[in-house]
Structure formats: C-alpha cells, structure tokens
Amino acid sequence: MRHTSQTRREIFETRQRRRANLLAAGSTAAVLLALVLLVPRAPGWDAVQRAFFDGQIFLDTLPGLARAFVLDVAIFAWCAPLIALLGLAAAIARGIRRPALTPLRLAAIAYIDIFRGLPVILVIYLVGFGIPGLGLPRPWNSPYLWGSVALVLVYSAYVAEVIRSGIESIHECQRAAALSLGLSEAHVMRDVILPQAVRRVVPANMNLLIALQKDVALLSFIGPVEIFRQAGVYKSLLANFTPYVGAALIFLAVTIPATRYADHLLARQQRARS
C-alpha cells in the first residue's frame, strides 16, 4: 500500500512538472512571437535596423573585434590570479585575532571598505591617470599596467569579503578541536579552515570573475584599445553602431557559458549540503 502511495505521488509530481514545462514553453514562445511580429512594426524600426543591425558591417568588423577581445582576455588572465592572492591575504588579515596584529587587521578593514565603496570606473580614472601623471618612465606609465592595478584593487576587496564569509561559515568547534590537538592558529587556518572555506565560496567568486571579464572594457577610457574601444573606432569610421552589437555578442559568448557553469557549481554545492 505504501509503495502504491509513493508511486501515485511520483506520477502526480511528474504530471505537474510536465504541465509546468509546457506552460513555460508556451508563454516563452508567445512572448518571442509577439516581439518578432510587433518590433518590426515600430515606426522607427528601419532606422534602428540600419544603425544597429547591418549584416555586412557586422561581418566586416567581427574579425577585428575578435582580435581586440584577445587583449580583454589577456588583461583578465593576469588580473585574476593577482585578485585571488590579494583577496585571500586581505580576508586572512581581516580575521586576525591576535591583539599585536590589530594594525594589520584595521588596515585590511580599511582597504576592503574603501575599494568596495568606490565605483570601478572612478578607481580606474584615479589610478590610470594619477600614477602615470607622476612622470614615470616607460613602461611604468603604461595604462595597461595601472588599469590592471585598479581592477585588482577593486575586485580583491570583493573577493576578500566573499572568502571571509566562507571562513566565518566554518563552525567554531572545528577551530577549537584543531587547537585542542596542538595545532597552531596558522596551521588551523591553513589546514582546516581555508580548504573548506574556499570550496564553499567558489560559485560566488565565479560570478565575480564573470563581472571582471566585463569590467575589463572600462580600461578603454584610459587608453587600451580593447574590444570596446575598437568597436568605438569602427563606429566612428563607419557611422554605424553595429560594431557595438558585435562586441556585445562576443561578450555574451563568453559570459553566458561561464554563468551557467557558476550556476551548476552552486546547484551541486546545494545538493551536497542537502
């Protein structure tokens, strides 16, 4: 009897899921159909189509945009490990408990509060224009260098807070048990707390990395010719906004799979906890 009841419940849940999926698919198809039918009927659609969706300009500029995107990827590639290291160091310093090291803890708190409170573009301007303005010789006046430093400073502050939340999610009894076994505070943090904390915050940090990949485009305001600036060059030459649409599609080709992977990691983490 119990087996029959469970089977009926499973059948009912399957029907409910199938019904929900059909409703979702139908509503989505209806919205898409409405967009396809109604948007081209807008009075200014022809002008918008010529300005933003010129197929020939898209094909002509796409290779140049892809080459410029390589610079975005390169900046991301050398910023990401620096952000991880600085963020980890700031998170550990933020949680220091020894009274003698209070100045280090206060410095970490000040760093995190300041750079989390400032807009990314403002930090890029201040660092990217301010430090080269000191008259430094090449290559120390490079906007690539100081723009990357600005990104590292801002994103490390966010990563530090994410890691700190992971550290604080580890129950205090684990720290106490490790200390009772004779481990030092440093060994407890390195061997017991951090391995668990880092695993717990991987999905959140993945989302920060996705945001970093997009914000690399902000460096174009201080000089580097990456994909956003290259799209602006094409727009000025061709008097058309289609290159910006091409740049957007290139970003989406990278960020959407990365976002789905971050969601997969988060779902897997939630299943492991349940």
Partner chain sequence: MNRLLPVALACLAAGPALAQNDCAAGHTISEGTLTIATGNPAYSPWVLNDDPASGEGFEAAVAYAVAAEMGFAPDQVSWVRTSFDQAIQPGAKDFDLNMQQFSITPERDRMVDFSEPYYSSAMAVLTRASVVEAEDLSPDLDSLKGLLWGADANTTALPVLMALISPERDPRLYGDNTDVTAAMKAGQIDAALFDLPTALYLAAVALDDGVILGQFPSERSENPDRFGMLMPEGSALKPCVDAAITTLRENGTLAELEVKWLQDATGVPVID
Second form
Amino acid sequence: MRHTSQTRREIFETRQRRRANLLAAGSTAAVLLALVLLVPRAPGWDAVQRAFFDGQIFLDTLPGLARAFVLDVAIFAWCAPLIALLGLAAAIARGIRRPALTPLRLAAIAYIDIFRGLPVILVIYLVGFGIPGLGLPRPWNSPYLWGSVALVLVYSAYVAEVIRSGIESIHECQRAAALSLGLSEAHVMRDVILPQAVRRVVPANMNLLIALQKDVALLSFIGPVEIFRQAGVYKSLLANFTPYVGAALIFLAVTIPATRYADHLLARQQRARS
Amino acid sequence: MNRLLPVALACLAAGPALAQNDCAAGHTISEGTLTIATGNPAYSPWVLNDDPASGEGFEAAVAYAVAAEMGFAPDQVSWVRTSFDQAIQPGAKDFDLNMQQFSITPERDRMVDFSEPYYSSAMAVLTRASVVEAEDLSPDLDSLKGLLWGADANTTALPVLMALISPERDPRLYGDNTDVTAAMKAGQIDAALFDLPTALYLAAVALDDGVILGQFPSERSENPDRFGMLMPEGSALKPCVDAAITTLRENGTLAELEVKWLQDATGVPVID
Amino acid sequence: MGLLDLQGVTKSFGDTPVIRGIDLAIDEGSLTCLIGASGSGKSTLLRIMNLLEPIDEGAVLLDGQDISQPGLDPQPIRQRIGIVFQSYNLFPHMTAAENVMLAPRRIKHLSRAELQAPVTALFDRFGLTDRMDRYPDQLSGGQQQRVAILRALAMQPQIMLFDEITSALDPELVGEVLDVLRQLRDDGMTMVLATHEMGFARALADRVCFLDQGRIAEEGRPAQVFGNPRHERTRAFLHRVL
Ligand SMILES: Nc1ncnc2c1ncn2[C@@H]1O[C@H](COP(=O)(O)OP(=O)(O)OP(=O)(O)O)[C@@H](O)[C@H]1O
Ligand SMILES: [Mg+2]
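Could you present the same protein in the form predicted in complex with its partner chain, rather than the form predicted alone shown above?
Let's see the whole complex now, leading with the same chain.
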C-alpha cells in the first residue's frame, strides 16, 4: 500500500510545494507587470525611450559594435594566459621560505600590494602613455602592448592573492607528508600543493576573469577602439545613448553565461566538499 | 571684484548698450538668470584658465554677448559644468544653454536643439615636427593617408577624418584633448584632427614641437564644422538665442570676438 | 650502537620543553613501540627522526652519521626513513598508485611504465590490487592508511616510523592495518611505532618505551613493561589505558 498511494505527509508536502510555486510565479508576474505598466507612465518615459532605446539606432549600430567587440575578445584572449602565468609565479614567490630568496619574496609582496591597491585606469594611463613616452620606437610603443601589460600587471596581482589563499588553505600535513618522502621543496609545491590549491580557487579566478573581460574596455582610454569606445563614438555622433545599450547587451551575452558557469563550478565544489 | 572688469570689457566688445529684450522671460530654468554650461574642464582658447565667468576666451565672450542681446546683464549669467553626456541625457537639465564646441549635425539635431552657429571652424591637422621630418610630410592628402591617426572620440573629427583622409590604418580615439596629446608625445599616433583653434592652441601650448600641417577650410568639407549652442529638445529659448546670434553676426560682433580671442590662422596651408 | 641513535636529544616549542633529553638506540630489524599519554612527545620524537623538526641539543645518528647537524640537506636522509601519519595524508588529487609512484618518479627519475610492475607487486602483496586506480576519497580509512604505508615503502627506506596510524580508524578497520605491520616485521623491517594499541605492542614489539613529559621514563621488553612496570607513573598510565 505504501508504495502505490501517498502518505499523509507526502500529500501535505506536495500541496505545500504547489502553493510555494504559485506564490513565486504570482509575485514575479506582479512585479514584471508593474514594471511594464508603470514605467512607461512616468512623465519622462518618452524622452528616456528616445535617448536609450531607439530601435533604429540600435539596429544601425549593432554590427559596428559587434565588430569592435572582437578587439575586446582578442585583448582578453592574450591577457588571460599571461595573467595566469604571472599570477602563479607571484603567488609562489610570495610563499618562498628559503632565507636566501627573501628579496624575491619581498619583491612579490610589494608587487602584489601595490598593484592591488591602484585603480586599473591609473595603471593603464601610467604604463600605456608613460612607458612609450620614454622614447620607445614603433611597434614597441603600441598602446595595445602596454595597455595589455597594465591589465596583466593588475590582474596578476589579484590572481596571485587568490592562488596564495588557495596554497594556504592546503593543510600543513600535506606538505609534511610530501617532504617526508624526500621530495624537494620545488616538487612538493609543483606536485602536491599547487594542483590542489589551484583547483580550490577556480571559482574565485573565474570571477576575476569576468571582471577582466569588463576592464578590457578601459584600454580604450589610451587609443584602441574597442566596443565601449565605439559606442561612445556613436553616442557622440548621434547624441543618443542607445549604442551603449547595444554594447551592454553584447557584453551580457558573454558575461552572464560565464557567471553562471562560475556559479556552477562553485556549487559543484561545495557539493564535493560536504 | 576684479573679475567684473574683464566682464565689463567683454560687454563693451559685445556692442552698444544692453538691449532690454524680454524674449527670454519665463523660459529660463531660474527666472532672471541665464544659466550657461561649459565643459569640465573648459579648454583654451574657448575659455581661458578654465574660468568662464571672467568672460575671457572666445566662447566665454560670445556667451556674455549673447546674454546681453537677450537682456541679461553680466551678473545675471550663471555658469555650470557638464560633460557631453550630461548635455544630451534625457530629463530635466540644469542649464539653459550649453556651449562647448558642439558641432551641429542633423543626427544630433534629432535629439537636442542647436542655436544658429556662432562659429564655423576649419579642421586642422596637428602633428609634431619630428614626424614631419621623419615622414617627409607635405600638406597633401596622399602623404596623410599613411599616418597613424588619432582624434577626440567625442568630436565630429572622426567622420571628417574618415571622409576626407580615409587613413590606411584604423585611427585611435581618446576621451579628451589631453589624452590625444599624451598619445602623440608617446609616439603612438602621428597626427590628430582638431578644429583649427583647438589645434593651434595645442600646437603652441600642449606640445613641445607641435606643428599645424594644414587645414581643411570649413566651406570645403561636406559637413562644415559649425558650432552651435546646445539646448534641450524643444527649448522655448531657441528663437531668442537665434535672434541674438544673428544680430551679433550681422553687426560684426562675432567677427570681432574671433579676431580678439582666436589665434590668427593665416599662414596655415590649405590641404588639397 | 643501533641503526638509528638518539643521544641526549632536547626540543622546545618556544618556552615549552617537549623533549627533555632522550637517549634511544633503534636496532636494525627491531620493532620499537613508543607509548605514553597524550602530549608526552611521541609524535615530536618521530618527526625529529624524520628531520621534520630540528632539535635543540643532542644528536641523531643514522648508521653512525650525524643527521641532525644544521645545514644538512634533509632530502636524501628522508628517503631512507619513511614515516606514516595518523591522518593518512594521501594526496587527494592523485590515485592510490600515483600517490605511491610520486616519490620514485621524482627522486629516482623512474617512469610510470618502469614503476608499473613493482608498484603493482606492492599493491598485490598488501591486498590492494583492485584499489590502485581509486582516488583517496573513494577508499575506506583502512585502505587509505595502507596506501599511505605503501607510499612510504616505495622509496625502500631502511627505517619506517608510524605515528598512531590506527587512531583515526573505526575499530573494525584497525586489524587490516596492523596486519601490514606484522608483514613488515616478518620481512625484517626496522620500525618505530607510536601507538595506543597496547595489545599489539605487547604481542609484537621487541622493545617498549614509555614516554612521560618528554623523557623515557621506562623501557624494556613488553612482558616486563606491561607485566611488571617498575615506575609508579608507568603503572598509573597502564592502569588508565588497559
Ligand atoms: N608545532 C608545535 N608547536 C608548539 N607545540 C607543539 C607543537 N607540536 C607539538 N607541540 C606540543 O608538544 C607536546 C608534545 O606533542 P606530541 O604531539 O609530540 O605528543 P604526543 O605524545 O604525540 O601526543 P598524542 O598522543 O596526543 O599524539 C604537546 O604538548 C604539544 O602541544
Ligand atoms: Mg601524537
């Protein structure tokens, strides 16, 4: 009998669940309805719609924006691996225990502290205009090159801190066990500590990658015409903000799936730990 | 107090007595005051020393002259600062007129109102002596195509650049004059396109070895770069402002102010 | 002189003396059990033998060589002295076989292929053949601890140190781990064992040392220490744990 008919508890829980779902659907619908009905009634809605949501401008500018976005993706694509490498190196240098290598460790600490503390845009200006201003010839003064260097410097500092937190989260016993086998410090780090540490901080690093994808746009301050600069040009020529909405949508099309994926990784990791 | 003197001078330059004219009455955002916006910062030679209330600089002087025509005494003019974005954003504005070398274009005119133009500018090529030497530049289109170009992204220089020069490599764009000249000093761009007065100013002040290679006279380009005062779309003030500017143009005041505040551009070669 | 000799060893953590002058000779092929209350210094003593802790005074000799002098490269020494911990400490990102192969691969520069046969033989011997490709979290506590022993054995050490390797295990899993120790003893492995398993110590140890507050309060053959303790503190301790 138990298997074919529901117990009283099961019937109760089903009813509860149905009620909760109804409530959720109802309240969501109410909020959406209020937004759709009320916002257009605001006295300034016409002006806002014309300035931000002009359908024709949206369609006209979208292809140009998408073309400019390729540059964002390219900058991201060559910065990300460099950031991973430099971040890892800085994290390792930061954790060096051997006294002879203390200068390296201090340099890593100074580097991480300074670049984590500076606004990205300032570093981009300083490195992007400053270093080429010393008199480098083309192509070595390219804003793409030095803008990317600025991004790599800043983001590697963040990544280094994240990896370091991962290294420190690995229990001392793992180190002792590896050392007791006669492995060198370098092998202990490479084979035992880092693989575990890096795996642990994948979600945190995913978030940094998403932030990087957005900060790539800051390179436009020193010349490269990427999507936000392109949107700004359209805005200036048309005296209309709609191109920014287009740019934002293109960005979201990339960052939302990436964010979801990061959340998914985080959830999986938490499940695995519990 | 010492500020009043230049202001008074500007008013004298603006012509005869303050015509008491009430076409603006009831149309300004605060009664009895004309609120004019400029950039933050405002650049020379349009506004000297980032101080529009001094009446020094071409736009500052024109502003007081227009105000006088509209019936506002110098002490009835108040200044605010806006970015370009604030000038075009929807919703209530905190200025009656916005004056920062806004070029009049049909596309912009759909979103905001422009006054009659108060200035027509030639576009000029700003570069550095070292570049002229290295590239053996001459003021002709062919030698300009191969350069690496820059421009201020918020101006109409870019479409002019693409239409007149159509450079071989994509131009690089910047947020303001300072960044354009910084890129020039860093050797990241060879040349940049500006309105002539701005180019002359930057060549003289912002760059050590700045050179104006040449100009495209305004009547030559398809869309001459004409500066107008920007007003919110449908502004009731527009007829009043237009009348004032027309008067100032016809009675020669605008020409006088140009002579007074804008550097003499004779001798800048014309590019063909 | 034994294979491993401790001579007047002392060790403090900050102001707290933990080892207060220990002399101990470990004979080749012998099984020595360290017993004593929690905090008496058993783990610290084992970590000293493996050079995981530096000592303050005294000397540790391996085959007559002073291995405790500062500045000595600990790596080759550690390869000769294996240690197994209470908490297994397997590397969780590697399979059981990879755990065992890591040290020989890195230190002896042997390839996985070269190691396949000997490592499989090792797993076979201790009944873990079908667990070779499992990750640690797919193994029971007893299996993990046995893999940890294999990992230490893979470097073919002269001495094996065991630090309460059954304390974290469910009682029904203790037996399979002790069986491994029995096997090693029969092979003639030199072993030092910190343990709370008094039954095992009594049955198999060649010698039992009772540690009390960082000193060896009493040592002797198990029958003597357990059957007829000379010291009051030994008696009190045994009374508590038995
Ligand atoms: N790294 C350390 N820093 C400071 N004190 C320590 C450290 N390691 C051990 N101690 C202290 O040294 C003393 C001896 O510890 P040890 O772990 O050697 O004891 P034990 O006999 O192994 O105890 P148990 O049976 O609980 O494992 C204890 O008082 C402990 O708190
Ligand atoms: Mg212990």
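For clarity, a rigid core is taken as the largest C-alpha set superposing within 1.5 Å between two forms. Numbering follows the first chain given and starts at 1. Remember, it's a predicted structure, so these values are computed and weren't measured experimentally.
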Cα displacement of R260 between these two forms reaching 2 Å, rigid core superposed: no
Once you line up the core, how about P63: does its CA shift reach 2 Å between these two forms? no
